[in-house]
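Next up is one chain by itself, shown in structure tokens, the form predicted on its own.
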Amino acid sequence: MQFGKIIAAGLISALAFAGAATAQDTIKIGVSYPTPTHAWAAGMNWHAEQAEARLEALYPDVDLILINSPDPAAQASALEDLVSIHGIDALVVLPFESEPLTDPVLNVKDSGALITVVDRGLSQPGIEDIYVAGNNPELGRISAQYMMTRLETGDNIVILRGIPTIIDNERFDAFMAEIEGSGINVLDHKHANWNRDDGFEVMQDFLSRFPDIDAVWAQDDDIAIGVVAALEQADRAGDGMFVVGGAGMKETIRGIMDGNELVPVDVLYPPSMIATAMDVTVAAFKSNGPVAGRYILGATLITQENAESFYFPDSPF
């Protein structure tokens, strides 16, 4: 009986959103995300703009309203405006931070809007109708699996982590679990805050302390840029040394396409996930199939063989 109630509730919700789509001339969808301050976020912004143009051309009755905000308070204010000024039917939101954006998103939900949350979950479960994110544990596992194809028992690696967050812990814990029992030695791991300058400084420290490093897991392409600079400055970029980053930065993928031996692969954490979220949200109004649920995108290993599929030359990232 309870199962039947859940199905009925889901059907009523789906019909409500479908009714909203037919009861008015324009479907208004707000898209809210942090102002780009680093490369991955700049790529996200580019993909959001591309998706906006594509979807509005495909559906003339869909109005996508893109707003980026420099801090959590500004994003909360932007969400209020999307409801009070624009009267949105749905919200796609990548929260600046989870805790301070939870109540503002809940207020949008209470207005009757469909909620799609991207990447960073809210602190209260169940608010979103749709969730779209990269696969952080898989990013760690795929990185480890590749490194194990190149390394042997007794080889040494160092790890440069991101910002101390749940996302970083998921990546790191999955990586460590994957290499357990492989005989690969992790000499040290430090946070480099997904930042190329911090990556350079942390790698300089590692190079000063460890004369024998066979590979580096940088976890992020910005960090990897700093790592490569430190390796080249110290003249330790040869002898089979390699670096594995992550995300899918344009310059990194271009290098992989060209056969870069120092950074031979990358692991995808797509900035285009915001476009996926926009697609699914529009589908909630345009499709006759169910779309509510969780969409966890794969952490694909990008190699020279498949790199061209992930290369967007016009993107800033």
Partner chain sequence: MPELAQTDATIRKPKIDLKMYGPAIALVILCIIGFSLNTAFLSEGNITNLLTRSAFIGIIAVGATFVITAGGIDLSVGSMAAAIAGIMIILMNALVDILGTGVLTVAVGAGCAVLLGALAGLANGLLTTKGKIEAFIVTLGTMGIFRSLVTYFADGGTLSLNFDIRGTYRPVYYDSLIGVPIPVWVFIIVAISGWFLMNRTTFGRYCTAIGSNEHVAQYSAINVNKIKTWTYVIQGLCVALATVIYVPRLGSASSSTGVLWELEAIAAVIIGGTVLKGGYGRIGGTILGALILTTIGNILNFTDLISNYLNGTMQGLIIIIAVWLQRADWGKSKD
Contents of the next structure:
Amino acid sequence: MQFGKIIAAGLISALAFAGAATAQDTIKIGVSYPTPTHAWAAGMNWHAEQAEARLEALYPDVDLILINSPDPAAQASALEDLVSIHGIDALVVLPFESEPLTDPVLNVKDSGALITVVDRGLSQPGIEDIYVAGNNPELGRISAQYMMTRLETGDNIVILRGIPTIIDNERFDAFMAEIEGSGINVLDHKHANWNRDDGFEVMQDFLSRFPDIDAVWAQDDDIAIGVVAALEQADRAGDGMFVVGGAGMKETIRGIMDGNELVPVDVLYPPSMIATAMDVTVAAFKSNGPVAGRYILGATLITQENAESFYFPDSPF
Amino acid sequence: MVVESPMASDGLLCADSLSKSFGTVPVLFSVSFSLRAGEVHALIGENGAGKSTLMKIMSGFHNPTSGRIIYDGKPVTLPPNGGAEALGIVLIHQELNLSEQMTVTENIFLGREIAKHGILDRPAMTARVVQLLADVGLNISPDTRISELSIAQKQMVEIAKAMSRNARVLIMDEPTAVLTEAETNILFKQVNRLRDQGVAIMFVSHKLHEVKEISDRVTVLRDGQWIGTSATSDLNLDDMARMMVGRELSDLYPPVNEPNVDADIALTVNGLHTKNITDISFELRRGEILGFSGLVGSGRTEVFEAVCGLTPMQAGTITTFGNEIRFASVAQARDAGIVYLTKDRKGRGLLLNEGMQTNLTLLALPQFANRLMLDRKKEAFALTRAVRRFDIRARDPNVRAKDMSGGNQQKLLLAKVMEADPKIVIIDEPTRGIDVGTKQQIYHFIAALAAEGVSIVVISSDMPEIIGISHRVIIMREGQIAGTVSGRDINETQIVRYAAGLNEETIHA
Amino acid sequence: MPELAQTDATIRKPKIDLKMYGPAIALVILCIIGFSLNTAFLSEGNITNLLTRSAFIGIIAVGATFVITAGGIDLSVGSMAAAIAGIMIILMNALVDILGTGVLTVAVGAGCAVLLGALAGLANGLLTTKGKIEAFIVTLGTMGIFRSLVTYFADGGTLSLNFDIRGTYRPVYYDSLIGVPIPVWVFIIVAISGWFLMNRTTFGRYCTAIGSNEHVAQYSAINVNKIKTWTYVIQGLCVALATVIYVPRLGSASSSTGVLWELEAIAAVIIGGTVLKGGYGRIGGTILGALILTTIGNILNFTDLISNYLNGTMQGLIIIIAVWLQRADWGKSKD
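Mind pulling up the form predicted in complex with the partner chain next to the form predicted on its own we just looked at?
What follows is the entire complex, opening with the chain shown before.
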């Protein structure tokens, strides 16, 4: 596993955590995240289960309790149950939404548990002891930098964005800032909602509308699958055309390993970050070094050279 | 016969030379009408004569194309959509205007609830409604939902509602059409009471004997024209009928042929039980017209809904032409030659938004289809034939059923069931809300069908009708057969005695 | 003819009612707008894309026209499409080992999809009629069931069709016959069959009668429950057909497949002039409604004049205007 590599920044707090394990025999850690309804989340679920098995095998006195919830209210109830029924010593949480879950997480913290927040921050700072997240602006920047290595002044690209959210804006704004001044034209950008069907239809329309497109930033591997289908249908997949997605879907990585020219690279926004968070949280009880702080995972550019180390064929994502 | 001047403007509410056209179609030609305080003024005429239009203009629901309305001596423009109620002019519609899912109290006070600071004063409203219901002789709880009431009860609620508005002018569009004799008497008692209080009452009815009984003056319209206004005491029923149709109407009822007592038995019902009726047994012969009389709610309709597979049977046998059958659906009854013509023309009989052709062929549609595919030529031919045979008059062959007059709707419904080529026809209230000319036609159709060998059951609350056309009459009371009369025994006294439970039939033993 | 019966008999004007053409007028206006924004809008490629894309919603909406005309509603179609797509993919992947990657596997998969659609529709229909539960509740329930089934089968992720079979199946979406893509042919055939069924058969007449007044239908010897159940089965079959041509497009299904298709199908039906409370159905209008919905999305992708965030606003406005064109009293002097 590549955790060491992908930790790009970690603001290490001076606070060391005295193991709450002294109070009881087993260390109970609750892990709460949304019920997977799309591939990325399903991948996260898989990585969480893998990490659970691995950590419990490694530390017989660690008990990880995985709970997924279909909506924010259910997640809030699940957090209450983790405290009242299981009496957890630490919580790893990927909040459904920031606002509605801030208070429930605060209540867990008041019970004395260590708090690790994953991916989506809470709306009030300072609640979490550990924060593990992907780097959305970095994903935009890395994508832009790759585009600039392949394109020249006057080349045209189109952008397919995700669901209109902060995440999408951060990625998009960073991409645009990076590409500014390079002479690459962004013909237009439309929302494809991190969805294959929308990616296909939006790309079809871009192809009808713009006769000259040199590359596509699809921002997401699902969108990229739709884009590739539209390019192939319109017979415009050749001539050096390439598509940059994002996230790290196993099919995409497999393609990169096999030297796919249409989707030659991917930018990592790994669902395995939940496993990172679980590792770090366990380390807070087991390590003799300080652990609390912010862990921002790098948006690594996956190329044919390094693809193999990001390939998990058994994961659903 | 003394005919008064139509220009008389001595009334509380007067119409002065009103004309009305819908689009390019004129329906009223310079009609004048005066309604005095403390009188009951009947308005009669065939369907399509313009009665409804005149009423609606005089209550503000339509604007006249030309002419004036004079109220309390002053020309007025009545506010539309029932706003005239605030002036004391109340119209009770023929199509009852009640919210089905609301209670009696809520309906009566709809739009003018008694409230304190926006909070409903329910006890006050309930108390008032209890009083009103007692006045109209209706024994129901004020909290009953309208949907749970019979049509007759709904009508009485409408009347109670109008009375609650302290109306100075009360306009009633065929209030007795769906009422039994007993209910009509209660209504007339209220009408008389209101007249004595000085209320001006305008009253439309096709039942001329009621007009004779209740009204002080009569105005007759024909084809949108004013024909005459007279004191009721100066007219007999024949005079009224003649003025309405413009010709002699000597034979309202066709001659009743002698029933053939040796004809085959078309239908035998033995020991029929359902939820509300018990132990019904009778026979119907080929070519016979069998009347079913009794009060509304005595179970007449339910007997035949059970026979036709519309209501489940709990016990009993039904035999047609020697075969015992039990229908699970109307389609099976139809295929066995039994059709039921509902009394609820608008709710169960016709698709109001569809044209004549769709309605005509709906019951017998498999006959108009080759496998699944419709034979539209055959349908069109059937319409031409039915229009001719049943004299259905429509301005336009594509007219929607809801835009047809009641009489034409009834003829269309009759034509619809006849398309199934039945051997047994059950007709529930064949002439409710229909003008006298069309009534006569329908009676002749019924007689002609019987003469062709079709067996007919007529369910009716109209006593003269039952007496006038039936070979034999079965009277029902509280879900059971109270008695059977035939030949010279078919008279009002006998029927009423059975219906009221005064004659005990011996054959039950 | 239901169309003629709908005209107001008191008006002595030509029999052609302008309102009938509301959806067509709306579509023409949209096309003019699209063309003026970018002439490529009317290019052969874009028209082909538009029609192909309309096929999914259009085919489903033809089925919905029957359900709605008979006074029902089916909210489960989008989820049903996702579930059928998921099961079909699993089945075809499994069949590769037995039947190989040929046409037979695809045919068996598609056949099973059609069967599943019919069964799902039958379930909706029987629960509504025999179970006497409101259609809204029944199909809301099955909507949740079908949606969670696909999530379960896909383990929360995406089900992908075996790459070896894609080559065989791909032409069903991407190939053309006489210059017209196959999905469009399917759409045309479904539309014509639907029109015929609605306007020329006893079944269509019965649907109208039931939606217009169930009591009258019952008293007119119509087996109301049977006809209503059949409308849901037809709806299920239409969903299955749409799914069979959808799957080869991207070769995958996930829990986001077919999201909100039910609302798009209902919108297409209503834009087309069918009455939501039943009793009057227009298949031709439904086709136009589906084309209008697809065209709106297409035009929004063709311009950057409108903020991306306002796409929903534009769609909502155009739907309301299209229905208004058809409902408003155009200069009719009603009394």
